[in-house]
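As structure tokens, one chain now follows by itself in the form predicted alone.
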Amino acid sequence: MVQSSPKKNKIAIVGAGPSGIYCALTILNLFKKNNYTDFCIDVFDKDEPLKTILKTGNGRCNITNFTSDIKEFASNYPRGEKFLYSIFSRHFIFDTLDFFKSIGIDTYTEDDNRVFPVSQSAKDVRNKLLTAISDFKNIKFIKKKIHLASELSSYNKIVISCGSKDSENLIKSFGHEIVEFKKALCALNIENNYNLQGVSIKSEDGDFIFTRKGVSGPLIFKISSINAYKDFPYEVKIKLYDENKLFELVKKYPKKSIGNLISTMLPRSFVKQHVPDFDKNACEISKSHLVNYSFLKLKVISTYSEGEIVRAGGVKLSDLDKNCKSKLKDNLWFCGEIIDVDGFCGGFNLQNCWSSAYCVAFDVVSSIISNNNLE
């Protein structure tokens, strides 16, 4: 039993990874702004705080991505879209960017607008992070796993940032439903692998690479994100390039093979398995042979363990308002990948946790200074 405190306003964050950091950041820096004193802040984590950023983006840290425009950018994410617009009116990625520079966190904008640290270094991060956070005195970690919300009665405000796996018996024992859990940003198991491990295709649709299991990459985490609730096996359709084109090179060299046509655009040791017709001169085969040569279906089975793995579900958004408060019970409070919101590759989960956080510690720190009061 965690010893109890003198403090006023007791505060526990279960979850210590990027939305449970920067809600208890943000609710530290609010407070101190109001020259607050009379609380005190627990973080429980059965693992080491921020472990879980260190993976991410391939251990850069794509902490976000700079799309400016809100719609656009919650574009991008399959569950939560509209749930995320008054979210993102609040702390969007401008007001992100401002915080990590704040804690001394540069950052550089790759051409496809994802974004990371100057420093290429999650571990970077998290050190900035937790060095932040090391200022304040009225904070604790406390390495413990909470199973149960009898286990945090003590507390007077509760906030649930943690990661969604073995989640599901907290969340319900606060009285909260959840949406099921399932694996999305992963690889995809496929009926009928073409034996080409690492070859890798930059298709019209996007790119992605065969491998010992079936596909993987950028675009297959995107289609395992779209199809997360799909029963398997499920078809998919990619566009492997712009037929166009290659009607254009059957008119130019209609006496070379169409296999070697389609070599000009795609790999070759991929077309001679995806092309029957390989080495028939280009003039003999039909147009609609030649569309249909420009896509590529495949037949999912499974999915498997690689990517991100972000999960797909969580607390359900209509048992939320709009400062991922709890509807069912009072003071309690809801954050990051817990709930039923998750985005495509290139920054955008990591966005929610930043912004939801952000939201939440506001609204914590609003419950206990007058709204009109807080700067």
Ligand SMILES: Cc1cc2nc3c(=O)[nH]c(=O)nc-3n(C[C@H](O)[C@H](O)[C@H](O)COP(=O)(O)OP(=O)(O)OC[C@H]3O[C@@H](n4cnc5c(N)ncnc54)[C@H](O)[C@@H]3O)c2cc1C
Second form
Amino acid sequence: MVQSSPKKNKIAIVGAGPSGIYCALTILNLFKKNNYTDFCIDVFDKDEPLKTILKTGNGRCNITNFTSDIKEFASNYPRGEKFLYSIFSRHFIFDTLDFFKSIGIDTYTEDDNRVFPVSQSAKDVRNKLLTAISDFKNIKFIKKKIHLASELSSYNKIVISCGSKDSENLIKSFGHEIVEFKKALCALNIENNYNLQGVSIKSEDGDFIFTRKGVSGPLIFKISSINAYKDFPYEVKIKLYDENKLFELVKKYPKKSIGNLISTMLPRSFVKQHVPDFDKNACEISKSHLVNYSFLKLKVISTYSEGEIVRAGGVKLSDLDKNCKSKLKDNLWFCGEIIDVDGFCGGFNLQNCWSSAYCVAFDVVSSIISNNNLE
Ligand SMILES: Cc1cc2nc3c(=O)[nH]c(=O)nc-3n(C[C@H](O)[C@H](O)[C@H](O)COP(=O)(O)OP(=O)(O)OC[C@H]3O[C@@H](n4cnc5c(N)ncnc54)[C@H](O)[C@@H]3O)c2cc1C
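Instead of the form predicted alone shown above, give the structure for the form predicted together with the ligand, please.
Up next: the whole complex, starting with the chain shown before.
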């Protein structure tokens, strides 16, 4: 059993990833505001704190997404959309950005709404979060893997923020059910071998790239996420371009080859494989074929790891209340990726971490000092 400090309120946080650290800092700030000191926080991690944030956004850390409407924001989560309404109504992107500003992280928003630190450095985000924590005395980091609930029996408040990797047994030891973990936001193996490695396509549905084994890129991550629970093989249909554009081109240049016309919108190497009638005059191709060429059908046979990988699945949401508190066990909370919430690329997964961690922290503190006194 882990020995903890002799304070009245002993709080254990398991996992020092983005959600665990944000939760710890929020608890510390709330207690500080309320001049409350009779507590200690022990943060357990089997690895270095915030190591997982270093890889985010290709080392740049896509902190959140500047979509200001909560419902629109939440529509970017294939799992957890409705659960997040209440979480986001209490802590949303503006609160997160204020928080980051308060610890010295200025941000900027890219054209596609993704928000990054001005430093463009996940390492900087990590350092600033850890520096903010180091200002407090009542918190201790313990490098240790927690295997079972029984190891934490000396704590009266427990927050589980251990992410979705290798956490099944720990969650089950608290009596909680897990919605089966599945890979989401990953590259896909496809049946047809196009031999187009490195060729990237800007389609109507989004951007993707052919890889050695299949396809990858933002659109493919989204497809993998939406279909995370589908059995393989499954078929996807990608809209390559607006067929009306092609109709116009055909009308204007009826004697040009259809392949050349489509190549004005897509890479020629791809069109050569995609359009069997490449050299035929455009005016000889039926309308239904023209429409057909505007779609790419892919038979997906498996996933393979690449890019921003998040796992779908986790602690069943129906076993949690609106503060991510366990309905099955007293004084137990979950936040971050371990809950059955996952979002698309673009900063949505980290925002789930920040917002769920905040709600957990607020509830933990409210359970110790009267909610009325909390600011
Ligand atoms: C390559 C990559 C890039 C990404 N980029 C982005 C991005 O730019 N924007 C975005 O929004 N999302 C991004 N994500 C997703 C995002 O990183 C995760 O959603 C987020 O890290 C989840 O945070 P978490 O704190 O819930 O869990 P984690 O980050 O997984 O942290 C969990 C922590 O718990 C520890 N731990 C686990 N089990 C135990 C145990 N039993 N005992 C003790 N410690 C334990 C782990 O060591 C870890 O430190 C990316 C993911 C990957 C893989």
